[in-house]
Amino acid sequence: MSIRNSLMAGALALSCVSGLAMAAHAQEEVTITIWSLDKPEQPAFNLAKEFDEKEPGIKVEYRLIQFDDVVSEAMRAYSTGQAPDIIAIDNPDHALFSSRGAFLDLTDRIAKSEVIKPANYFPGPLNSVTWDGKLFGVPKATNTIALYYNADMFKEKGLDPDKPPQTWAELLDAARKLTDPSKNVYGLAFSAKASEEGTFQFLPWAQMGGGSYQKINTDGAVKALETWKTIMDEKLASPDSLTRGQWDSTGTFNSGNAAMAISGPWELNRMSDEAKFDWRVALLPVPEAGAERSSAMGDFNWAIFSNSKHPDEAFKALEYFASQDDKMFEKYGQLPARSDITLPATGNEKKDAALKVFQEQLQYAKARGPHPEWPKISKAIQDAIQAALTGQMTPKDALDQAAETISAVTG
């Protein structure tokens, strides 16, 4: 063989080897898909991108979905074998999928993980991914609600801004003193909307009154709804509290037209920019001194679909996401679902003080449910709130009716 032919043969051999290597690499690369509501400036989009770049053997395809479509699209995709590998799901919807076998049981994988440690999570978020004693997901982030108040208005009305309302009676008393129709100021802003937001705001009150979604008509829960009705009847809150969501109702506080507001940490940046007064945050008032505390729990969880063809790679992605929890607030303004993470100081004194309160409140935050029929349970609670606050039924009758509906739903 001539040197020329030898070189050509060598080149051909190298070409074949290179082609085989490329083919092997192509075969080795795994594609996983992720569905989430997060936009490019939010966590999921960026975490997916980072994981894709970090893992050369795993390609990530990300799809942005709309809130109203998450449950229906996800369930349809699962039933037709077209589900993504990973989804970010609203925490009260988690049990719907877990109970139907749609989500992968991660209990054993988590037990072996060096990154995901159940003991590090707040009880509420961890409970939301738990079904039948097993773990079917990993909390993505969390939030809760507390009492914002205008310290300047407190001073003007002779109230001590260093002693915000601790009980429901004190909250009513403060709201009465702070309400000033001549200045178009209401004592309190909150959402009693006939949606999940209304349930989100009311359920903690029922729980602090010794109730639960299974026992929504306890004496304490009835007292909670009676307190809400007093607030509305005495016009201590705007009449459109029945139709406004939390974002809009808190806007009333930011603009100086409400002295107090029940809302969450998602308001901190907007409030820092808009509120031109001394605003502070306190824990939610309880029925009476020493009573059990409770609070709402929001935000999303990660889950892997049980028919994923790449569960190991998908779980590896969840481990990476969890490893970035300590950056969740600093980068995206979202609270990590873990109690072992110390939030970095923001340099904004009011905001830092508020964050400490919200993190304390998270110790008492409870998951909605978990129950696969949560939408129906929540609807019964929403109907009771609306019926009582509009005078169609007494708070007791409204909650008795809700209890019957919930009992029928839960069997």
Given for the second form:
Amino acid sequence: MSIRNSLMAGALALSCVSGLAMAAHAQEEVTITIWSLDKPEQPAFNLAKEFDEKEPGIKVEYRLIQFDDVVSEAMRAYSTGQAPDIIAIDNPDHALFSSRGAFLDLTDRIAKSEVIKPANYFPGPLNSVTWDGKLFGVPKATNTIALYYNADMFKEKGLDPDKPPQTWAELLDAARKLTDPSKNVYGLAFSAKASEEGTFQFLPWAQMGGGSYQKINTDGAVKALETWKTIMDEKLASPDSLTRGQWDSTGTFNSGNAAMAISGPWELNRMSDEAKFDWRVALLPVPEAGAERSSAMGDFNWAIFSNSKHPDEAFKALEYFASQDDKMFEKYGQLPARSDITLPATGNEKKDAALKVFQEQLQYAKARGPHPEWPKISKAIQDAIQAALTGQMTPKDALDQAAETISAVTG
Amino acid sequence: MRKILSSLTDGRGFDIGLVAFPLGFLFLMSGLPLLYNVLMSFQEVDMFSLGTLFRPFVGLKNYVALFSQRETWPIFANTAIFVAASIAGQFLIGFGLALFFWTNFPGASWLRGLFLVSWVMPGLVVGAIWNWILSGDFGVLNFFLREAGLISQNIFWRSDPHYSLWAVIIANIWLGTSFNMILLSVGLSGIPKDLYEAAELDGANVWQRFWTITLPMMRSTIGAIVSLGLIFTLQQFDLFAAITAGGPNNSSNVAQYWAWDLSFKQYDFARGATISVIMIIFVMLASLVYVRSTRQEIRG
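Okay, that one was the form predicted on its own. Can I see the form predicted in complex with the partner chain too?
In what comes next, the whole complex appears, and the chain from above leads the way.
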């Protein structure tokens, strides 16, 4: 045996011993790209970095895209073959891509996965990644809406702060008592804006009234819109609710100009800092006692593009992300889309109590759609809300018209 | 070969090159997208066929569908009101200010320069500021109107369908006035002073001088400003996005915002392109007026 041969044999033995890690090294490094709207202090940015460091054989390239550009950038990239491997996408847009085969069907991979188990997720988020019975993604985080209320104002007006409104009638009643024009206080703050936010806020009401986007003009949904109209007509909420988003609307609650507000857990940190009163959170009121609950569901999903050259590595990344879900709230203040994770106490009593309510509300959260033409459906709902609230149409007529538009879209 | 080369450095070839370069640039940067937009309005465009040029041809279907939508006519009417009111407001206030500063009191040129601030600010910033000013509950505008005794109840500028379009118009007038003022000031300073002296000697009063000298001498400037105003107001998008988002119930929606909403919110690119084509026709008419009015300027 020549020296050269023995050296070769030695090297071979060595690489066998050191096992898989060495083998991966010997292979060429794989690069996967991730697009998300998360900034450096938010989850996706950090998870991508952690995964890059953890996997020596995989290099991760992260690109930050703006909220408004996510869908159009993704579409353009996909149709020109430049799509990233992984993208974080808003949940109502997920079906758009799944239904056209742009996202990879992950059903089999998830079935085999040790980390991602569909049973662990809340039904709403899971439904948003599902199309045609198959899983086309993994929920990234989730959120929903509930009723914030100012307990101090409740006491002041003779309402019991431990008994927040449970039904729509009670909500109206409380709002009437709490509205105080002389002090610039409205009973309620919410958003009926002509954007996805308006749909996000109204749909739960319609769903509690037995409606859905396919049947937006049920009697219960009409009653929901009538209730909204009563709120606007009696000036229990600012007329500017029609053009104001949720963040700005809740701002008036924080500053003491609204006694109640309908918004999501994304407000918790700001409210903890700003609100100088005893604020609490209650479940979204239902049409009448004992009625079925419903809620909106927001936030993003992970998906892998079907033309990804490294689906295995990309899926491995998703598995790593899912494995970090238990730190989602602690590190980034976002709610994991999973029911099997108990959120750690923050030490802030009000925030912890509020989180419990949001966790409960999440059980009833329903994904918008899923439907590939969601934006058009959403627009029809927004138009109906605004036509009714501005008095241009009756709630019934407005929703009938929306139903007609939606059925034309869904075919 | 040598002949061609030498003509490039000196002679006819150079002239042709001088014209060809900007023409090529224009064609590449403006012409092609424009043609692509027109083409798209006759096609069935799907978000996943965005990258391809050859898509199913549907003839006038997009146009027919567009005009059968119930919001189409109200939105075009809004566009007309928005353009007419904005141009009128910008022009009248701008002309008034230009005439005011033309009197050349001490510090006039400095003050006039300060007016340009509004023109320098990005539309979205202007939109955000006016959003606060026009806010119904706490807006500054309502405060002033109330204090002045003009209104007894707050006007919800952004959310009342009777006012929402005017809310954007007010903001847009504010935004465009200084541009009008500067161009009109330039026009005014171009009028020979001796004309006025002669008129004054003949006993013409201020109004007569304005009607018989200022206005006729400013004709080409005014034509240019009005046609530029038409183009700028048809382009105005940021203010809608920031102040009303076209709401409530499309009462402040205009063609340009709608085209964007259809294309990038509802992903109906074909219909968005269709609206753009209709708008292109209007802008071309405006450009025609502009070109005609500036042509006279060069001759004079």
